[in-house]
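The chain below stands alone and is given as structure tokens, in the form predicted on its own.
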Amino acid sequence: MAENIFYELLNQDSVFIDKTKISPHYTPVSLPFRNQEIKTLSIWLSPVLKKAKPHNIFIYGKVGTGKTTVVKHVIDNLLSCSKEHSLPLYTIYINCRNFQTKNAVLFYCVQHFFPNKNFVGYSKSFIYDKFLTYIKEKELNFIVVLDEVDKIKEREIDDLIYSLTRTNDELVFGSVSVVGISNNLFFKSKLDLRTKSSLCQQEAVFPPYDAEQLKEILKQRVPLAFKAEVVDVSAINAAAALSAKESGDARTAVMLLLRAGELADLNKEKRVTDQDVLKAKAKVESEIIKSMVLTLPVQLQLVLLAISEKSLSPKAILKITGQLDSNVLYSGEVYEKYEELCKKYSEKVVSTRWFREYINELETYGFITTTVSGKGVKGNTTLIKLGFDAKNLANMIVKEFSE
């Protein structure tokens, strides 16, 4: 029998000492360049230490700007302090990608409150009553973190947030507070007036990192993840520069070094160089694009799917001069396709005003470029051009909707 291939891999020399420390999922002990955000968030949540209701908070920013990491860091510190002083604090973190309805979120909370009981099959009113009764009886200050809150179905989001925030009207002691995290700066604008008035929230926007900040973040991670002096300074600089140029995304910078290290191992090299980073770029770009697409709110995904599907068979635009401009779409035809997709996937169609906002946001993310039709094109409209492979994007989004 041939020798087990894993023995060879197990004994193979590696540039890593702990690959998890250069993973996008690793939470570092210190969070450089987010001190102000940490301080602000701590101040907003600190009333809970005096048995008062903390603020509701909404945090916005692009992927890879440290939103979730900062919130978890602050919540961990808050829990530690509350335990030392025997304060009744309970927190739950929920990624709304996996819990997209009001009942799913409340069910998850109740299951945490009563881990030894099975609530499958109980009515929505029973679940809500259990949720409220537990907080009342324990006199808890309860904080629920809703990550990717924009992933909650549009017809459910107002009801969920309104129910959570108005729970406080029924509490003499204890409180319920919401910390929402979103990549979508327009998220709160979609809430109805009743929900907005019940929130009384604080807001923070996390800016992207620049190249110098990304360098420092990588320098902090490298000694934890790699053997001493195997990563060239040029590799760190290349990963930081490429990430800053694309999006200011720390995840991209970290993943570039991770994949570069894996390439070095694969080729049995002793060092990680800028050339390894450049070779890793194509693979990481594909992973990052997928991550960005899957974290988009449902409506933005539908608009992007409409653009992708229309781009698979674009009609070239005929200019007055007789020239053809290929791979360019009229915003009107994209909106019509978007309406079809909303009907297909049972989603509400937004107005043309909101559609224009979504187009602007997709351009901000770098998925598309737009221009206003000018000289040589009949009429006055927005022209849209997709910046990525239409087939791959379409397949990615369709798969997300089918799961």
Ligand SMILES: Nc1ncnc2c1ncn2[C@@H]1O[C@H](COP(=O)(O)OP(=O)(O)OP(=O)(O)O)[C@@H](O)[C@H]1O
Contents of the next structure:
Amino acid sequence: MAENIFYELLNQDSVFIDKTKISPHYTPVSLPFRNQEIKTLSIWLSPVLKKAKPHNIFIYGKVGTGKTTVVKHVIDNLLSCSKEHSLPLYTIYINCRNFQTKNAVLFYCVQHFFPNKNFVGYSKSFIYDKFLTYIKEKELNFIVVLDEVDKIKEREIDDLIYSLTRTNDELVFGSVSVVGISNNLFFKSKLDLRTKSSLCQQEAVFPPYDAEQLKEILKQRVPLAFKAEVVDVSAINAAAALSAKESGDARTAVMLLLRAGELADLNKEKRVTDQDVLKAKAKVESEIIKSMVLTLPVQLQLVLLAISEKSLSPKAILKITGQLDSNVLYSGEVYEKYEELCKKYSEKVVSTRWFREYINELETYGFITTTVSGKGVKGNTTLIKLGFDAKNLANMIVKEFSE
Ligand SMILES: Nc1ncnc2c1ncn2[C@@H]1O[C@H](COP(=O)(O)OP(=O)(O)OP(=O)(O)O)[C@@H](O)[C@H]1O
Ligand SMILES: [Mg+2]
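Since we've got the form predicted on its own here, give me the form predicted in complex with this ligand too.
Complete assembly follows, chain above in first position.
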């Protein structure tokens, strides 16, 4: 009989000892350069150790600056401390990408409180009532972490924060607090004033890492994931330098080494070098773009989809210089496409003023560049140019909408 097809793969030499430790989903035990943030968060949440309500907290920072990891780390510590002292602390972590409305969030919490019951089909007021009574009866100090909170639909966020905070008025013992996390620079400015002051009672901003810090983070991670001395210093330096240059993002740094290691294995190399990191760059970049697109709020995804779909068949535009530019779009035609897409996906259409804000946002994130046309090009209009492959982006977003 032929040899099992997996034997060769099983016995194949690898540069890794434990690949999961260099995956972006791994939560490291130590988090260098975040001591201050960890300490501040712990102080803000510590009132629960005295059965009091902590303030709501809002955490902002660019992608890969350790927000999710730090919050999970602090909450884990808080939970084990409160367990040791039999305190009535209850925490839930929610990634709002998967729960984008007030009811979805409350439903998730209630389902968590009663894991053996099925609440599908119950009314919204029943769910809220269950939520409130559970906290009231158990006198819980309840902390809900809303990660990627900007993913909550715009018309829902004010209502959600209001519902969660008003619960406190009904509680004599126990409390409800929110930790909101976002990497969206514009999220706060879109909130209703009351929601903003309620959600952002305490605020922390996580700065990007510089190349030296990223190098240190990688140096701590490498021995957990790779065999001794297979990763060249040049590889660590390259991964740190590339990620610092792009965004100061630890996720990119970690992923560069992971993919570089996989390439080394694929090519049956014994070492991981800066050349492997450079080769891994394009793949990691497209993975990062994908995760950026998927974490955009729905409305921004729709505008980006409109731009991508329009860019698939661009018409040539005659520029003021007399040259033809075939890759630019008029803002008006993009808006029309956006309206069409909103209808298709049953999303509300925002006014042209908000639409312009979205265009600004997409430019800030580096997806597009814009210029204002000079006279001679259909009056004074904004011209939009996509910075990435239109087909890829369109496919990604359409797939996200059809899931
Ligand atoms: N200080 C650190 N030490 C070690 N690893 C870190 C540190 N900061 C971030 N990382 C690693 O970088 C990756 C990204 O971190 P994390 O997911 O917490 O970022 P984030 O700020 O939540 O990003 P996003 O805004 O995209 O959600 C994770 O793999 C994490 O383990
Ligand atoms: Mg995160």
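Residue numbers count along the first chain shown, from 1. Predicted, not measured: the structure shown is a model, and the values here were computed from it. For the two forms, the rigid core is made up of the largest set of C-alpha atoms that agree within 1.5 Å on superposition.
Rotation of the smaller rigid segment with respect to the larger between these two forms, from C-alpha superposition: 14°. Once the core of the two forms is superposed, the Cα of residue 357 has moved 5.5 Å between these two forms. The two forms line up on their rigid core, and residue 393 then has its Cα shifted by 2.9 Å between these two forms.
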